[in-house]
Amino acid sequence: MAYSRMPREGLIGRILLNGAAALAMVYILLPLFFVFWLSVFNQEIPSFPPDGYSLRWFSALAEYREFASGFILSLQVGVIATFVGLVLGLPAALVIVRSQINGRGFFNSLLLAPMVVPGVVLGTALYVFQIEAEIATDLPLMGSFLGLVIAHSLIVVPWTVRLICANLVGIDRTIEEAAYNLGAGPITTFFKITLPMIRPGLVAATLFGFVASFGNLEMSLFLVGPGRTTLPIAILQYLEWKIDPTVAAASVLQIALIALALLITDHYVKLSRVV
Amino acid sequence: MASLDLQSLTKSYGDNRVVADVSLHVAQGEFLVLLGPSGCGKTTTLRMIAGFVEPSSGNILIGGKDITTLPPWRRNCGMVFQNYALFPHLTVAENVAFGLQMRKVESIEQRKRVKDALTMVRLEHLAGRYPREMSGGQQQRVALARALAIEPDILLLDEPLSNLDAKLREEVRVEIRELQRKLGLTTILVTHDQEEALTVADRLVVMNGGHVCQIGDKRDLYERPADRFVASFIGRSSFIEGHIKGQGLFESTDGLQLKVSREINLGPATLAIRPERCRLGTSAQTCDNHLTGQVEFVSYLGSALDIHVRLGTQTKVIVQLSNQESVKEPQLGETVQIGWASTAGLLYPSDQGRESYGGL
């Protein structure tokens, strides 16, 4: 009986399910099919319907230099703050989640911290405080290529420690103790058994703290020299000058950055596994 | 391959004495059960082997040589844990090869012996599956092989067969005990499953409350159980609560006078007796014990009958039945002869072992 009501009601409920996907999937990619229709517009002034096509933005995208330096700062620093916070991030996670010691808790907020502050206002406090540091030492550290690293890698922490934690809250840990048994020591049961259990968890810390730091804007604002901008800032300051559809090229070429690191990634860990 | 001795061993979590001064000797080549209610420190005792729980006080040796505070890499102890625990990130192969690889064994030699452990649990066809790829009784044998690939001193299971279902259970417990039997391995096992246990064991350990109740072969556990809990726990009993009156008299709390054959002080005692020890019918009547009681309740267990009868307002006994085709299925109510010879009861002095195992 059961069973010959049930195609009726798992259609009607299936209709429901795939059409809310396909609104939220539409809702999602809109705002991008927009932005790649308008990077091959041929007018200088984005209107409707557009008069022709062209590709001469892509081009004129690498004739302007302040896109080129502002993407390899870009990479250069989110290559490094990830590396730093898979660095910092990886024995927090080990702390948080393995040890007794008190004040884990706090420890656990305390590092998640830079994710709830506003940018504006993690920029405007390290700002304050690389200007009170520069004075105090001397160190030409604002504006600095080391003072951005170090902000960044500020960002990236949150990430790594909480999607670590998150993996390794999950690893059983007799399988460590089978490999103490089987005659590894600790640290050989960390690199051969714990590390590689954690990839999942080390791959998607890598993905999202990289991509935190590298669309970083508000935070990096403040941080930023002369002559030195990361690419968000080169295209928040290109649009005060110009609206054509050069900014539409570079985000196109940002979105398919980030598209191929996914499937890149996908390919060696399963995205379905890792968030 | 090597003897093992606990002598007093000990851990307490504060004033919990999880396991409380237990000594006790496997010889070479032994295979010792540890069997217990969960909580009763079977599982602790075998960590404290292994070396993963660091005891309160006392020792342990391995073949004679004290090991109490080697770390667990130390100790060539090959475990099984419940779950397995196998390497999800390495082959079948690779995670026999593991601690060979910890022990540097040469590469050829290693080959060699990942293969002899797979082939000695019939999986040498499936070297290089992942774990996830395979069923729960093939994890489980690669988790044996992986164990035994290493040679080790002692062959430590942990409640190894309680994944498995039934009818696996049954198959895996007897290849263990042959392999066992065959490498000559001294072997400790931990389980709650007190038919595991009589499968395979040379000698049990019942543990309640983390104390080591009796030590013994099946036999003696069986039909001498040291304390009332043994009683309840290996193989079933009816208990009767009452007090010894005098010379091989026992009188329960509602007033059936038994006879007893066993000698304890006068007081307060309990009576157990074996289901299967009881005889209904015409026959009970060749008994140094028969009366009368009503039918309770009966339940058909296939090759057997289990009937419950009501002897007084406190009293039950259950009589099992071998279900062969002469017997006729007593009716629910129906009035029952009932029997048993006076050296099949079991006395206890009440005082003792009350707090554990419920009867039944």
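Fair warning: this is a prediction, and the values are worked out from it, not measured in the lab. Rigid core here is just the name for the largest C-alpha set that superposes within 1.5 Å across the two forms. Numbering follows the first chain given and starts at 1. Compared with the form predicted on its own:
For A256, a C-alpha deviation below 2 angstroms is recorded between the two forms after rigid-core alignment.
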Given for the second form:
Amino acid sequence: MAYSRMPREGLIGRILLNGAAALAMVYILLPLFFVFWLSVFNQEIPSFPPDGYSLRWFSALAEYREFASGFILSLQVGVIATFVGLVLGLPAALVIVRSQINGRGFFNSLLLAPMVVPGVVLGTALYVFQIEAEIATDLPLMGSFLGLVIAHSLIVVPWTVRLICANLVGIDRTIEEAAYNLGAGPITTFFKITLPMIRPGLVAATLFGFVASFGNLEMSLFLVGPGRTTLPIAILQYLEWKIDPTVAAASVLQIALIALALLITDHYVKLSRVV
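Switch from the form predicted in complex with its partner chain, shown above, to the form predicted on its own and output its structure.
Next up is only this chain, free of partner chains and other molecules.
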């Protein structure tokens, strides 16, 4: 009796699990569907059902210069912050995974802390820190491009450390030991053996760190100076004066660019190995 019930119970469990996964996917993707749908509404004031469909809101993006300048600033800050995050996060990940020093757990938790601290709290803390640092050193940090890059690097480092650590834990260290036995030094082994093996983690850290920086809003609100506007802030400012599908069109382009980057990256480096 127990044997005959097992297949049926397993089938019911599988159906329930797949149903729960499908509901979760619908819940996650439904907002994206509505954003895409809203971006092709014909009327200026969104209403349901729509009067018709049009692509004119995508061409209207070019008429609002703040979107273009915000995109360029977000792109510049994101690229530089991602590079800084990799330079700082890679050695930190190696220390956490490979070293035997005491306090590695605390060090790891400290580096991952910006991921769990609310963006408003982090932005307020950085705002106060940059003001105090500017008073103490006379460096023009507050509202500057450098101050924005430093702040965004802070939210890139946790992604870098987390993803590279996950990749380092899973690699086979016997290959590195074989390189040492064949006469390769630590530097040669690192660049010829270790780096190629953790390439998926590096690529994933670069991609997700850039996305975290590019789409940041809460922290950037406290740190941008006069004449500087990132793309998320430009969208928020636009919504203060107008409510039309132009913002949805900008969001669709942003989502499409990120999705394209994910697809291209996953084609060459399987992100599922580390994500």
